[in-house]
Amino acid sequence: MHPTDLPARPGIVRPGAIGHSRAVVGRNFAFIPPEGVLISRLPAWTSTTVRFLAAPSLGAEFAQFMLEIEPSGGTVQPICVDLQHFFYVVAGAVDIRIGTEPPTTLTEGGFAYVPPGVAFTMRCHPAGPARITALKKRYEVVEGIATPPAIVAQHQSMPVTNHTGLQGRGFKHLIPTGDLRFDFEMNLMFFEPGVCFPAVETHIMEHGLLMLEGQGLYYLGDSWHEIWVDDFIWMGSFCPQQYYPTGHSQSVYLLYKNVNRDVVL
């Protein structure tokens, strides 16, 4: 049973909540359930709260966070920094404008990539609040390779692919895979119940994982963790990892992965 499934009474802490947490922070991974993540606010955003999930203080080389935007809330003015941004709409609808392009409406499942040094604005629709998972990362410049372009799209318009040849798995590459202009990928990963990784992976790539649908078990380091919708996992370099989906329906998660760059010595 998920802790939030327990009966709740106003002003009363749920039974068993004292001293209990599913959160685990290890040397090169962190399992972070939403119930323990506190809110903050950002000067560049109005009527918006932020919940940071990964940051350099954790050990990550990127920052990932959840924006909870009230109706008509959003950026105070255009934001333009030397970082690249990625946004994915978990719930609600927003209008995003990148550079001098006209605003585009993104609903649930919509996403946007903002290149470094390009201004953007975001405004929540007045009909209801929005939840946006966001990621920012310093761009790794390579001489002779152009800065990547902006991307604005809905994942629903993209086909599910499967390069593994293994039944029950699916992929949507929200950022073009193999395009050396990009130094990271954001992928939607689809799993039918019981269809796991073929092996425990141990690799140099770093991950930020947000669970969007279903449930499962995630192996991190040397132990298994039950993962539910809205749970977040940070996996650092060379963290042993494997996923096993459980439940009666497909599970889906959004996965960040740094790629296409050499090791810095």
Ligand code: UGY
Second form
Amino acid sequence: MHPTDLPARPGIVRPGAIGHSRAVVGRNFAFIPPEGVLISRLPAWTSTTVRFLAAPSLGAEFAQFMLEIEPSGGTVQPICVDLQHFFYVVAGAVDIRIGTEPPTTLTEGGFAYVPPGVAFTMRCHPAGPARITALKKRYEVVEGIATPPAIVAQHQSMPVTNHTGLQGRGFKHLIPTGDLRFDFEMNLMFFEPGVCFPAVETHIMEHGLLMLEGQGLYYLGDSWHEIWVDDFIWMGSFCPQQYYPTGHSQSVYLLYKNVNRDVVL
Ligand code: UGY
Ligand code: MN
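Now the other one: the form predicted together with the ligand, given that the block above is the form predicted on its own.
Every component of the complex follows; first up is the chain already shown.
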């Protein structure tokens, strides 16, 4: 019997709380189920809690976190820092304002890219709370290449593409792929059950992965990990990786990947 099948009484810790963690932190990967990620608050945000998922203290060269914003909560004042931001609405609705543009409403599946040095505000709609996954990364400047423009859109308005020719795969490149102005991609990856990558990947790029739909098994380093909705994985540079979707429906995850830049020696 799985410990979650045992009756839980209010105020009493569930059986399995000690012996059944799926959390693993390795040298160049971390598997982070949500139940162990504790909340904090950020001075620049009101009525908002934050759960950090990846940060330099883990080994990552970016930061990724979940923002849980109460109705009418959000940024205290415009945030303008020398970092890029990316936001993806997991649930709820927010208004985002980037630079001097008028505010745009983003609902579940909405996303925004904020270039470095550009101010933004975010406000949760009063009707209910919002959950946003957010990412910060220092921009890698290249002489002669312009900094990228802001992006605000809903993924539902984008077609699913498949450059691989492999049945059962699907992609949405939320940040234009191959555009050298950007130094990272954020991709929605779609998989039919049983459709894995053609090989175990071992590449220099890092990943931050948030599971949005379905379930499967994730190969990290040299071990398999069962994954489902709301789990997070950090994959460091050269972490061997493979995904094997299980279950009865498609699975979808949101994947950060640093690209388009040379190694720094
Ligand atoms: O594009 C990628 O690197 C992707 N195939 N990796 C992954 O989903 N772990
Ligand atoms: Mn990969």
